[in-house]
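Encoded as structure tokens, the following chain is the form predicted on its own, with no partner shown.
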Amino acid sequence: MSSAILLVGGMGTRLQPLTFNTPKPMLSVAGVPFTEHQIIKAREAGFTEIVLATSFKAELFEPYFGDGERFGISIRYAVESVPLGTGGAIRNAASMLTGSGPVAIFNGDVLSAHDLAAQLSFHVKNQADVTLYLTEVPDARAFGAVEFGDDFRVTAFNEKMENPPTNMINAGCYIFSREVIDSIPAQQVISVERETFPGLLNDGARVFAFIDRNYWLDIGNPSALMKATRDLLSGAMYSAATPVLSDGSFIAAGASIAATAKITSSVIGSGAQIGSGAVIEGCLIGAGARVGQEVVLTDCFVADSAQVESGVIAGGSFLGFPLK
């Protein structure tokens, strides 16, 4: 049995007003829960059952995802009354695994078309305590970069910085052995990326790398989450999870669209009203959100809730979104 463990507890600020109401793996992206596709990702790699560890709005998984049956893999939930950190919660969520072998774990925020099944080879072959996923960006600042040598052995962890060392950075996907997370203190505050990744280093633990470059996204901020999703819809980026689409769009249920209202390359949240005339191209409208008659949107996102008056013409813009 291979066992993963998905990291959802997080509160997404930088989606604010989506996350409100809604923690951020939560979100729609093309049309289903992010969190949808990356439970999804783990089931196509081989992966039979899945923890989600939660936290911020805990409550809100379950009713959605169930046992996991209707996905095809089995799922559980630990919920964190405090947070963790991402070492504690993984030590946390990995109680409730019955698999003993290694153990995927994800980032709840990051779509990536990365080799899962090849990671998890590439870790048993080469005896790992650690695998990290790692892939190259053009500016390594916000991210931690990761450095190894001509084995592919990591030979130095570093957070964020001014000045990384190298532009390939931890992608968000790790392969842990059961005895490097038994050996994560457990109900304790614990960052893998400040603590348990530079204490493996020094203690001389097999950590390595494995390096893909394909697709990879941080789905953190309204910008990242609107390029997911046409990603997704374009076929830029393929998920299984990723729902048949109408012209290119996908419409929720319980959208209302005026019959004379166009709709090409868009996201139709749940509840939300296009009114008549109105032409929505290439642009995510969130759930319950209003746009008016007449309304002509091009790459845009409108926030759940949101009101789009009559006769808006508006490209490449964000409405309904707190003024930064």
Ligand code: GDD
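Residue numbers count along the first chain shown, from 1. Just so you know, these numbers come straight off a predicted model, no measurement behind them. Only the largest set of C-alpha atoms that superpose within 1.5 Å between the two forms is called the rigid core. What changes on going to the form predicted in complex with the named molecule:
Annotation for residue 305: C-alpha shift of 2 angstroms or more between the two forms, rigid core superposed.
Once you line up the core between the two forms, the Cα of residue 48 stays within less than 2 Å of where it was.
After superposition on the rigid core, the Cα atom of residue 287 is displaced by 2 Å or more between the two forms.
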The other form holds:
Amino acid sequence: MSSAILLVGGMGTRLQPLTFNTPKPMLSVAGVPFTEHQIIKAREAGFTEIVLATSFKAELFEPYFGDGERFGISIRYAVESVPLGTGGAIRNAASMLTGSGPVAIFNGDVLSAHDLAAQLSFHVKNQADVTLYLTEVPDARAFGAVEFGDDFRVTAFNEKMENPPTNMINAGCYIFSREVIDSIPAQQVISVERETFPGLLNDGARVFAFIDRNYWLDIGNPSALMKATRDLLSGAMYSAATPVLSDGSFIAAGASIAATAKITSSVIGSGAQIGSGAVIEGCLIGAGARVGQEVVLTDCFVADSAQVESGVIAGGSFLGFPLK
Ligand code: GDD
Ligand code: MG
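Any chance you could show the form predicted in complex with the named molecule after that form predicted on its own?
Full assembly next; the chain just shown is listed first.
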């Protein structure tokens, strides 16, 4: 039994208006909810159970993912009525795991090609308390900057600082030994980044850095979310959860596309209608949306059931979303 926890309780503020009605992890990326890419990644690495740590719009996950049977992994839901922070969420969700071995924990907004099975082996080999997956970015200010020694023992964790001492960052996937999770106080608001990691380092715990420079993307803002879909559709990134494509786009069952419409690098939701002469490039068209004739859209998000009038020309826009 290999166990995992997915942190999906954040508000997704930087993705508004997309997240007014949909939690960030349920937003469509390359034709399926983003979370599905992570769940399938965990399954492919050999994980057999996963608990979704939910809070904001918690009720929207279970109708889609159910008990996980359809995805080949057991899925359960830990709901925080008040968000408990990343550490509180991990402690709360762990009580629903049936396994008692090391636990993989994922931030719910990271698309990565890192070798999860190798991270777990590295953790076990080192008899680590916690193993952090790190990657390198040009600017670490918006992330947790992580310092470590020649032996890959982590020496400092610096969450979001103005002058980070390194460009090696916390890439948002950890392996925790069960004892460390059980030492986090229950039912309290706790941040792993600001409290648990610095506390463990202060106490001399065995915290290790697992470095993997393969594809990594935090989908937490609109341009990154769009990039994730494009990279999955173009093959720059692979996910076993991406549906089968036709000509570099994903057209869901029941969508109707006029013969003269031109669709490239886009996702067209189920039941959407695209009018004649429309040109759609790099767009996410929601389920049931109606796009009129001769519409030209580039890098746009169109909401579920929205209507885009004939002749509209737009780039980089959100069309048909609620205003709050
Ligand atoms: N259940 C639950 N409860 N989940 C939460 C809560 C909570 O109270 N707060 C945040 N989360 C989830 C979010 O939904 C997200 O999936 C994850 O925890 C991380 O939160 P973000 O808000 O996305 O954090 P960030 O992107 O600013 O920073 C984090 O990720 C970076 C890598 O992308 C940190 O872990 C950084 O250290 C890291 O570098
Ligand atoms: Mg994030």
